[in-house]
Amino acid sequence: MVQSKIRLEHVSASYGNVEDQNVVQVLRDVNLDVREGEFVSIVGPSGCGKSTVLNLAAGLWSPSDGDLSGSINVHHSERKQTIGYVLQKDALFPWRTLIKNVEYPLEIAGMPRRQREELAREWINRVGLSGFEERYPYQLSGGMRQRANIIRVLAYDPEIVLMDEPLGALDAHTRMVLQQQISDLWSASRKTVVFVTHDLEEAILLSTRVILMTKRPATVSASRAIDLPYPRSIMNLKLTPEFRSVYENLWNEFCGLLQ
């Protein structure tokens, strides 16, 4: 049986000051089960609480008390580092070079210097950044920084990877390049990935399953398997009738959530 890596059961969440009666309910009765090796994308209207789901899964936020009930179980192994979180904006340290940024989590984990440098160089090469190892973040383009942001998380080999709209701020060409790299990296590793995006097309291109969420207070409206084979060529896949069929069906469902 395939193990569940993240499971939300009847989760509700809110923020604000209860005393001032200024509470905003973000999630309502959310049920979500992410199994080992899945690439699950969460799509929903802006502000519906997609990022909140990731924050709950990362243990950065807890379900609300009072009349908002729920529970979340994040299944951990005995390893110290099990979850990696890729944010919307790169969080590279400006005082560290590219290679030193990629090495940072490995350094914190206590990996010997030579070993972590070799591993960092391997990941840098995999995403086409060889030759920029000694450059600082300000000397890199936005797409290059985001590649570094992604591989810094993947390099220390977390069991679960959470990605919060990591490509949202990029231009169309760079975005497609990174979509292909993310797809290739996932195909090689089969990590458990939860990917938040506002772009339904991107979700279909990358994922094994797409979750549709309603407007706030959000709940899960639909869970749809994406039965398109891997490895995927992002450019070629977009032109196939199979992709268009999946996209049209999900788009019609998604539009219904916005009514």
Given for the second form:
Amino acid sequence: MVQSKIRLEHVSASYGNVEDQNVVQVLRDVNLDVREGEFVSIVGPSGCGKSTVLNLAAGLWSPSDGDLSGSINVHHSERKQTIGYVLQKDALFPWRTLIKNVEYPLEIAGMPRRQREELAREWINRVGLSGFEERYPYQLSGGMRQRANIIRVLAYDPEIVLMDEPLGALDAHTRMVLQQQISDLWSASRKTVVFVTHDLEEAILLSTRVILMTKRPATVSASRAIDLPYPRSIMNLKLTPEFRSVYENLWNEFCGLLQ
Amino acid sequence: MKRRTSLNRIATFVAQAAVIGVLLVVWEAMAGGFGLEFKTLDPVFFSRPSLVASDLYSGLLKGEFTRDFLFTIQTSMWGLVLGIISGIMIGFLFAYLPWLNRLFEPLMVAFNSLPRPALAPVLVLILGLGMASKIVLSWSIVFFIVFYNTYAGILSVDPDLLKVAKIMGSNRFQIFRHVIMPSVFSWVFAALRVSVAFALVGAVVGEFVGSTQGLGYQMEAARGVLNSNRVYSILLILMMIGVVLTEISKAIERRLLRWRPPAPGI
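Could you output the structure for the form predicted in complex with its partner chain, given that the previous block was the form predicted on its own?
In what comes next, the whole complex appears, and the chain from above leads the way.
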């Protein structure tokens, strides 16, 4: 029995409080079960509350944000750094060099300097950023920064990785390169990943399971396992009939949600 | 390409020097230099570059500026350092305690709106002719610059950085040390050049109003006896101090804020 890592049961959430009469309901009766080792993508119209799901899983909801009901269970060990969160905007520290950025969570965890430097270098090398260790974020391209952003999270080995449209701001080519890297990194580590995107194709290419969410207030409208083998080649996979059939199948449903 | 830029720089430098040279020559000529009889500018008030140069030279040789130079530098540096330290501390205090900020806001706005040189007579009255009144005047200008920058720096900390730092397990102290402090210092150091310039303004204005020492005092004294050569000599020294201090703060800024993208050219 594979362990459930994130479980949302009948979760409803709304921002704002009743007194302002400015309440926005974002989630309505959301049921979600992410199991260990799954790569789950959540796809839905923009602004539908996908990010809210991630924030809930990361424990970033505070009562002052609004109302929340239902039960949320996130299973992880007692370690401090069990959750990794990759934001759409690369939140690198502008005053730290690339390597110092990757080292940051390791430094927080109290890893000795030598060891964390070595580990950071290893990850930098893995995504092809060697030679840029001493550059500051402003000296890196958008794709490089997002790569740094991702490995900074993976380097501290969290049990659950949450990604909020990490490739949303990149150009088509860079995007594909990073999709391939994310896919490779995942198939090597088999971590539990929840990946939010508005791009259905991307979701299918990367995931073991795709979840479709409706417009706001959002609820889960479909959950499909993607039975395509790993390791995947993003470029070739797109052209296979297997991919096409999964895609067409979900596409109709996805379009229905947009109306 | 590289050769061309360095040639360009030399050409620029020569042109800049020429502009200054021409202005000096015109000044010299108009004030009756080069043996000219016709004086458009009365040298009693306008002096002449050659007279200023010789006064400056002999003054420097005799060490007539040393004591006042040190006095002015000391007062402005005290004003600067105290202004920076207190500005950062109060900035943090106000940003973290909003009620305190609300309580003092009208007072702060009022004081900051006050043309600071107008404080000089009051400060001299209270603190006397010594160094203290000048330090306080200098501080009163620097403080507000640093205070507002610190405050703005704290409020403008990138919420995404805070979020990320938090998820990565940083405690409150680590967030303060690794996220808030660097953000605030980037604001404070970006305002360093202005702070240094204003520290000097405070010191000199204080010396004008009432002092027994300092370059401002000496200038005022020279003016009283119509020694225009000396007035201009001191003006030149103050200019030099300003240039040197600005260059030093630029260098500090460049070093400490090297992670910032260079400002776009105009």
